[in-house]
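Only one chain is shown below, in structure tokens, and it's the form predicted alone.
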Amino acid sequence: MIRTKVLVVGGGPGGYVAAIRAGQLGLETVLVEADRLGGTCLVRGCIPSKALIHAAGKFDDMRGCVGDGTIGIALREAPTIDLNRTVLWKEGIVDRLTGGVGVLLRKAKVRVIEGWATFCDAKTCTVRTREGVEVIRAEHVILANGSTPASLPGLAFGGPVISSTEALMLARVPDRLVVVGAGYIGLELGTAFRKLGSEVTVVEARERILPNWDEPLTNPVRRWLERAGVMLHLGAAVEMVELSEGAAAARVRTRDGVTVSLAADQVLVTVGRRPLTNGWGMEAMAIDMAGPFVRIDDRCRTSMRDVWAIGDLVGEPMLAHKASAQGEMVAELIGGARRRFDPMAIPAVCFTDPEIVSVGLGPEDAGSAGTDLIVSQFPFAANGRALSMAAGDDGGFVRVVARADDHRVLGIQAVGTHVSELVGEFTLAIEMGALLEDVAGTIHAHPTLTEAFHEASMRGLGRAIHI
């Protein structure tokens, strides 16, 4: 049997981080993982998806430099992708950076031990590996066992029908690519394979693209799809999957209660995802859940003593950044600090085209509790980084949410090219609780697309300078 001070349960950005800070404090930890270390955000999920963008990106960019040209760029040919070399080349990105998970853990003296974590009772669990099995007692136990993609009914995941997980490793481009789903998985895929060539029809059971975004922030998107001659088939369902002669067909129930049959070569669900509470003997540990999650209370804590759940175990938001803030938090809390979960605002983003990004609280989140609101936003059409990158045509803008009273800001939105890149400094200005005034005060560079949450600012405190 091995006996350790801790003992977590994952591998991925909540498991890992949670493993390494508890090494370096001093605790003895065992890490175990069923498959490779980093988990679904770096093996198939944010990293991987974020390189397919960014490839497809760039061939669609040289596609559109074809004849006439744009800015003086023109080529004579059209560009070719061999989709199974870009995919190598992802692979050798995650290879790189599991590697270093790996280096760093052993860096911190953590034990990883490879297999499926099985327990028996809270602080005990048996794990399968390769050469046998493993006994594991621990004194703490830290489940970081993550999420997995979840499916419809008529909908299960084969041949055709796949996730994001075999999106990611596709051979080659498919002619026609149906997706269910229009939330922020959906469409940063569905707007990848649209560029590398695919015809793309989404269908989504809302009403509109990005339903948990407010529209100003999601029209761009849509705007950019609809150019693109992404088809669109909103508050409509796919009710099945129909196989003929190696064919498939998406049998669609529309808004108007009419059903149409979409060709597909391949079927797209991204429909959300489910923890993983399954197959691991959650049963055996007596914790208590909220819903389909793990519950815990502001310090992570579960309903047994010393057992602790973080990441997408616990609920939403399932987002990798969240996993890590609490396994850190975690680790510290065994090693005897005094913390709890509570940050000021988890950013969200998504990498669609245009980008789009959410700190904090929207207008009408807001304004529902019945604060006086400041609301102010800046076009990147006056911005010259964004013109000066083609940027500033596709309807971006940076807004501000603030207080009227005190000018505390509250949240921040944008949507446009690259605005991924300014997340951190809006995450920042609301955990460190700024002001309207001292966003206004601070020096922007220029040229920086930073200089919209500058002039945004301005604007709501009525003195903008460029608008």
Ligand code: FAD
Contents of the next structure:
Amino acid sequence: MIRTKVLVVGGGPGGYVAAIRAGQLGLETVLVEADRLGGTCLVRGCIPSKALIHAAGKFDDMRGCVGDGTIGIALREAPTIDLNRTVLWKEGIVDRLTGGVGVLLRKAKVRVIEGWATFCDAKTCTVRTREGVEVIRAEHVILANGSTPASLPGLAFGGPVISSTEALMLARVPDRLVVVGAGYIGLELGTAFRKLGSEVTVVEARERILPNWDEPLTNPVRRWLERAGVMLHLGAAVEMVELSEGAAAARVRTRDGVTVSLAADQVLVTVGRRPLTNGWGMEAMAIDMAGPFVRIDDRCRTSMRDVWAIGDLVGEPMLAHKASAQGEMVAELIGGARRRFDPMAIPAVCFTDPEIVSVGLGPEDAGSAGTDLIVSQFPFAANGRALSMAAGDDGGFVRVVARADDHRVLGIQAVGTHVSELVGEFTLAIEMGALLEDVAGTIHAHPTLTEAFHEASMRGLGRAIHI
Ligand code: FAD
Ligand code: NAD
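Next, give the form predicted together with the named molecule, keeping in mind that what was shown is the form predicted alone.
To see the whole picture, the full complex is given below, headed by that same chain.
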């Protein structure tokens, strides 16, 4: 039997960060991972999807240069894509990152055990490894089992019906792709495949795309999709996928109650993710649930003493940086620190075209709390850097939401090309309790997109210069 101070289950961005920090603190730590280090994020999520999005963007830009070319760059022939090689390139990035996680774990003296952990009580699990069965008993257990793609009745994964995992490993670009769900994954990958040349149809149950984001932020994305010829069925449902003679067709019930049949090489189902709570003996641990998630308090403690849970397993937002922040905190708590998980804001970024970011409260959230607000916006159409990168005409903007009485910034949102890289400054401003005057009084380098944040804040104070 292996006895250890800390046992971490799951090597995703929650688990591996918890294990590295625990090891750094000198706590004897074992990490069990059944698949590859890095978890969903590194192996089949954040990183592979962003690599595909990058490749698709490059390909699309090159296609835009065929013929006259808009900015004086012309290609005589259309570019070609060998998706197999793109996927190999993406795998190279994944290998490099997962290898790096392994090195960091070794450096922190964390023992990594490859295999599936099954618990028989709250502090003991067995792992079937290549060498045999290991029994591990720990003083502290950190559960970071993550999540898996949700499926729909009548649309079980298999054959042409795929999840994001398979979509990131396709050997060729599908001619016709039906995407079910216009959330993060559906639109990030749907956009990428459209840029790679697929005919893309998106079927969304709600009445608009990205329904969890406010509408003004999503309008530029909707306009891009329409311009790019992506067919949108909103307020619609896919009832089933029919197969006949090797060809697939998705039967869609539209918002008017009409049924249409859409031929598809692949049907990509992206209707959310479910916490992984089955198949590893959670029921033997006697921990309480909060709906489908493991219930935790503000220190990520479960209802069982010294059993902690983090990341996608414990609820929304199901984002890698939230998982990592919780993991780092739990390791510190086990090491004796006094901490709580109480961030002012957890940033969210959607890597569509254009990109969307949101930190803190939107105008509707803040307004519904009865607070008088200053909401001010600055368009990228008036930002020199955006125009010089041909990114000023996509309807993008930065929006700042501040309390009217003391000018405290409560939320910052943006939509536009490359805005994902602005999110650090936005989050820092909110975490540090910035006032509009603080942002206005900070010199922002020219020419950069961050000047739009500066100008939006100046505008909120009634003294914008460039609008
Ligand atoms: P996971 O990363 O899911 O890791 C859990 C690990 O635990 C897995 O490796 C699994 O094999 C292992 N495991 C589970 N049970 C056991 C067991 N019993 N024994 C051994 N091992 C076990 N988030 C972002 O912030 N930004 C993005 O851009 C982004 N893009 C995404 C794109 C896609 C296509 C997807 C699918 C997700 C994306 N996410 C993104 C979400 C992000 O991947 C997750 O929020 C994050 O990976 C959650 O981390 P985690 O550590 O909680 O779990
Ligand atoms: P999501 O929650 O973002 O979107 C799911 C969409 O499917 C919603 O718009 C929902 O209304 C729709 N839907 C639900 N049931 C449906 C049905 N029967 N028919 C049609 N539409 C239906 O989920 P996702 O895109 O699968 O992503 C899962 C999670 O992964 C996200 O919530 C996010 O936490 C994470 N993620 C993050 C990023 C990022 O940070 N950039 C990228 C990808 C994934």
